[in-house]
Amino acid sequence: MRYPIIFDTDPGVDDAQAIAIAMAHPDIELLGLTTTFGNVDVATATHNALLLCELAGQNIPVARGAAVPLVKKKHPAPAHIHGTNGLGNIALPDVRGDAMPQSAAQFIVDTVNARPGAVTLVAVGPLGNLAAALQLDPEIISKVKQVVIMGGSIKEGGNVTPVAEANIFNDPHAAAHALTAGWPLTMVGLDATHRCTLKPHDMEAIATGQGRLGAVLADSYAFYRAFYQQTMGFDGCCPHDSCALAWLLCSELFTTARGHLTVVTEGDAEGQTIFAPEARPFIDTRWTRTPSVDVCLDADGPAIVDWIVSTLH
C-alpha cells in the first residue's frame, strides 16, 4: 500500500531526518512539503526544505506557510537545540529552487480536493497551516484520508514547559483547532517519541546510505546530540518527527488509545494536551465534548529506530 502524504514541517534536525524518510521510503508518495515557523523562522524552514529535497535529488513541491502563531506572541526559535540555521549551524550549500507561489494552506486545500479520500496530512511542527487550511475549506475534514500529528504529551509531561510539548505550545490556538476538527486523527506525542533514541552508530549507518543528504543529516545530528547530552543525560537524540511516519507505516509498534483531546490555550498550562479516554466516565462532560481521536501512549522504541535506520541505510 502506498501513502500519498503532505508533510508539514519546520526543519529542524529531527524534521530533516523525517523528510529523508518521506523521500526514501517506497511506500510513501511525498506530494509536497509545507513549511511553518517553529524550530526556526518560516523563511529558514522553507530554505531547509528546498535544500533537503535538492540534496536528495528530488523535485518535491515546497509551499511556505505560517510565520507566526494565530493569537499568542511568537517565542524566539530554539537556536540552542537546532542551531540558528536549523541544521546545527553547519555550512550549507546554496539553494537553487524556489517555493511554490501559493501558500501552504492553499496547497493543502488544493491537493486534498484533487485527491479526495487519498491524502494523509503528516504535521510535525506548530499547526498553523492545518488551522488555516480548515479556515479556507472546512470540507477538507471529510476529504482527507487521515491526519497524523507529532506533538503533545499525555503522561510524559512537557519538553518546553512542565506540561507542554513544543509544537503545541508554539501555537496552542492552532493546535486546539486542528486537534479537535473532527477529521480522522492520530497524535504521536512525547509518550511515544521519548521511547526512541537514535544513537551515534545509527546515524553513521544513515549517513553512509544517504549520500550528500546523509552528510547533512550526520553533521546536524552532532549539534542535536550535544543538546541531548547536556539536558537529558544520554548519548543520542529522540527522532520525534520520524515517529509520525513510523506510526503511519508501522502502527503495530505503538500503543494507542481512543478518546477526546482538549488543548489549553491560556495560563500556566498553556499548550497542554489533555486526554480523556473514551471508556472512562468523568464528573462532567467538559472533557468529552471534542471528537474522538487516537493518541499514542507508548512505543517500541528500539524497533522504531531499527525501522528508521533500515529505511535510510
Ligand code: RIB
Second form
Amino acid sequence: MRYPIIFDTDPGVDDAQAIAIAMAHPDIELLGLTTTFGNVDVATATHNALLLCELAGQNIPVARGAAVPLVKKKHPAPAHIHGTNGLGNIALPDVRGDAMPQSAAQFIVDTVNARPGAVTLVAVGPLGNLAAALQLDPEIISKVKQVVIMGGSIKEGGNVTPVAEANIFNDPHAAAHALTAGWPLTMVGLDATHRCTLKPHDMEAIATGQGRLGAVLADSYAFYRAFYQQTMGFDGCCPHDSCALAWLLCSELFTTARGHLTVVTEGDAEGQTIFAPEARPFIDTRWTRTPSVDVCLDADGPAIVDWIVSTLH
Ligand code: RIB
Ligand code: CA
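Right, the form predicted on its own is done, so what does the form predicted in complex with the ligand look like?
Every component of the complex follows; first up is the chain already shown.
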C-alpha cells in the first residue's frame, strides 16, 4: 500500500530526518511539505524544507504557513535545541527554488479536495496550518484519509513544561481545533517518542546512506545530541517526528488506546493534552465531549529506531 501524504513541519533537526524518510520510503508518496513556525520562524522553516528537498534531488511542492500562534504570544524559537538556523547552526548551501504561491492551509485544502479519501496529513509542528485549513474548508474533515500528529503527552509529562509537549504548547488553541475536529486522528506523543533513542552509530549509518542530505542530517544531529547530553543526561536523541511516519507504516510497533482528548489552552497547564479513555465513565462529561481519537501510549523504541535506520541506510 502507498500512502499519499502532506507533511506539515517546522524543520528542525528531527523534522529534517522525518522529511528524509518521507522522500525515501517507497510506500510514501510525498505530495508536499507545508511549513510553520516552531523550532524556527516560518521563513527559516520554509528555507530548510526547500533545501532538504533539493539536497535529495526531489522536486516536492513546499507551501509556507503559520507565522504565529492563533491566540497566544509567540515564544522565542528554541535555538539551544535546533540552532538558530534550525539545522544545528551548520553551514548550509543556497536554496534555488521557491515556495508555492498559495498558503499552506490552501495547499492542504486543494490537495485533499483533489483526492478525496486518499490523503493523509502528517503534522509534526504546531498545528496552525491544520486549524487554518479546517477554517477554510471544514468539509476536509470527511475527505482526509487520516491525520497523524506528532505532539502531546498523556502519562509521560511534558518536555517544555511539566505537562506540555512543545508542538501543543506552541499553539494550544490551534491544537484544540485540530485534535478535536472529528477526523480520523492518531496522536503520536512523548509516551511513544521518548521510548526511542537514536544513537551516534545510527546517525553514521544514515549519513552514509543519504549522500549530501545525509551529511546535513548527521552534522545537525551533532548539535541536537549535545542538547540531549546536557539536559537529558544520555548520549542520543529522540527522533520525535520520524515516529509519526513509523506509526503510519508500522503501527504494530505502537500501543494505542481510543478515547477523547482535551487540550488545555490557558493557565499553568496550557498545552497539556488530557486523555479520557473511551467507555470509561467520569464524574462529569466535560472530558468525554470531544470526538474519539487514537492515542499512542507506548512503543517498541528499538524496533522503531531500526526501522528509521533501515529506511535511510
Ligand atoms: O516535542 C517534540 C516536537 O517538538 C518535535 O516536533 C520537535 O521537532 C520539536 O520541536
Ligand atoms: Ca517538529
